[in-house]
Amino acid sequence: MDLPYLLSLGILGHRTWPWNAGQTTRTVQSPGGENARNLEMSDVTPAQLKEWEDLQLHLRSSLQDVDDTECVIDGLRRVGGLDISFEDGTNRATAVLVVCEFDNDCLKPVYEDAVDVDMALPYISGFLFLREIPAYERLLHRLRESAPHLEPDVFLVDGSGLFHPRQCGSASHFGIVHGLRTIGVAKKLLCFDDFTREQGQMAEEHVLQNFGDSIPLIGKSGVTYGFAVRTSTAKPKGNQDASMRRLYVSIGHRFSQSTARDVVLKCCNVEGGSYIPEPIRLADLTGRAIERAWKQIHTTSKPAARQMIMDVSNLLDDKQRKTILSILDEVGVGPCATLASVPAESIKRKQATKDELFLPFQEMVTDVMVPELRAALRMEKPWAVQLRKASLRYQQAGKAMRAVLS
């Protein structure tokens, strides 16, 4: 989503808000350069809010709330999950796309990608698309450039779709603009004029005895916004009510409400899964792993180190990370050294390992300090141990993925 496109839709609405399209991170700041304060709610005018409302209402008119004729739940092969993890106390965040493929009763990850985002725009209830859609679009673009054969049949978005004041949350916005099948999956109940707190309380207190039980979320106008769905198979412990482990599911685009509910249940009822649909759960775990690695070094590191952590997560699988880490241990690199200081002749490994993994990686992160690199390489991602990634030599030392952003 580039600047002209955003302006044409009225998403920015203010010429002094630069949106740095095509960069590794995108920031929106008030005038004044790097030291400018982040935008606050007071910076948003009523006219801008009206523009954004009109955009959502316009998109809502194109929302398809019936199933595609070719959409068959039993025939779903791949499902994508989109989630955003925030760095505590800042506007920085990690947006992640994980694509899973059905294999009998399992959903196995076949693709993952993370991008760094700066959410300097203020949080405004009902307008989360401003903060989320640009990151989701970058992830979609990168997927289509690097692995188009893995594009999923449906995208599950951590958020709302039709269950929204103007019936167009981020899941719907993303689906309508790109013609995708999307479903909104929210962990918290949203209340607004047509769906009051009293109605929300009744929905939350309704007992859902068994996995798959659901109740419709119906507004005062009679609109069915979605379902509260019991997605947990866990049995209650003590006085705990297991039926509270529920999600609020609403269509995004190209689904009926009942089919959207059934797709979410299918993605929860998998081996090793939880009450969160597996693709979103894995996207959340990946984002948290990246943020944990960054937290270890952020006080002493340059911003470029954050991109290095993204690269390690995106481009290296578990085996590759461990191989590079063991090479650093074997050559005895000092704490103040950079990766560029490691001579290739000191590495006692097969030439293929050096040519296809270490040397391309060294080219990609030449100036990174070894302690920073170790924090990234030690990233724990046990849910992705079976996810194999190509040798860096064939990823052009990461340039293939980075080029998508230009």
Second form
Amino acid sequence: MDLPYLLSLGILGHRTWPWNAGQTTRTVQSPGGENARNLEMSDVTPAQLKEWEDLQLHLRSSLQDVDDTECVIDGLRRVGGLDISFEDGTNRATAVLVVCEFDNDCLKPVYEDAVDVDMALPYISGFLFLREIPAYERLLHRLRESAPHLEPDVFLVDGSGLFHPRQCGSASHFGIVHGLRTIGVAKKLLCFDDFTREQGQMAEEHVLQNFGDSIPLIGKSGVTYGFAVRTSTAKPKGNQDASMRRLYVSIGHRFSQSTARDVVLKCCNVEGGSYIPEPIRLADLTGRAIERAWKQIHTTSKPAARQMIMDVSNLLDDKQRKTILSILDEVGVGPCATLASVPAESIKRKQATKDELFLPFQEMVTDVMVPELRAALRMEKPWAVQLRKASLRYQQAGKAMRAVLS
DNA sequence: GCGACAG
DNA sequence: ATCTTGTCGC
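Here we have the form predicted on its own; I need the corresponding form predicted in complex with the DNA.
Entire complex below, previous chain first.
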């Protein structure tokens, strides 16, 4: 790869993007974000667009569209899912990475991390990478810092890969820049010059009768961009609706199209799953839970409250949140108090609970009001119950979960 | 000029 | 991405 070229675009070295330099070093912004106004296409010049197109074309030349010989589908241990949930009406969002591990045919979450992002650019079809990749890079960096032994064999990315006007959607972009195996998973069809709306309509109308059925998405040029795949296991009962939901799967990097399809199918065919592959579905649920909690309190909150919600999601499991909530109920702390005003002596709990949960938590969230704490602690994430085993005492505010070796 | 447009 | 509405199934 042409390193000087990429360096000139600020692409390498993880977090040195020209348009949001410093994002990772600045702390949580004021509620609503610094970019509270709506981002518009007019923020982007044609020259910038051309530069980004050139970057996509350049990266495309390094895309590996065959399977790694050392990683066949049966050898797949862990799968990561990346997704971003937005706060309504602002440019703020929560990006989430969930890593799942295969246990026979079940997929169990073994790692989860959420970060706050403040979008600097508008959504532009064909340039999703601008908005999402900086956040994905932060999540990758934090994973490698706090749980390198849990790095997945493949990342499923919410968006397209090769199925893209320049054959380099965000899934490929992320995979190529970091040398990772990636697969693009889109819920909607993307049409462009070589894959027209007419061809898209044909693909959409093609009946996929059973789970696993698929048709290739072939462009006018003959390129196979990916597959439309029936990933819903719902029975073909009612005519068509949710049961007709399908995904548009395309390779990101270091996969063949057919293996990418099979990996996505394997991640959908799990107990309690949906038509969305499990790691992405869980990442989406977590992002929504965080945004729901934030919505309840952000009007009156300090900026620190946003980070507090991330910490509660990242570092506490279901049981730990409930324990702290019940302690707050028992102590009867007033709405204008902070957690610091709760004396440890007044808590009627086992010493271990105080030492390993309450006191570290108290230290972690010093200047957040109790009503805001309650809203965060009431966050509902039942799927993450058995996710963490590390004591809060050994975790640190602002960090990703510290996953325990097992 | 107008609509379309992964998330 | 987000919203809504209706329908089906557990």
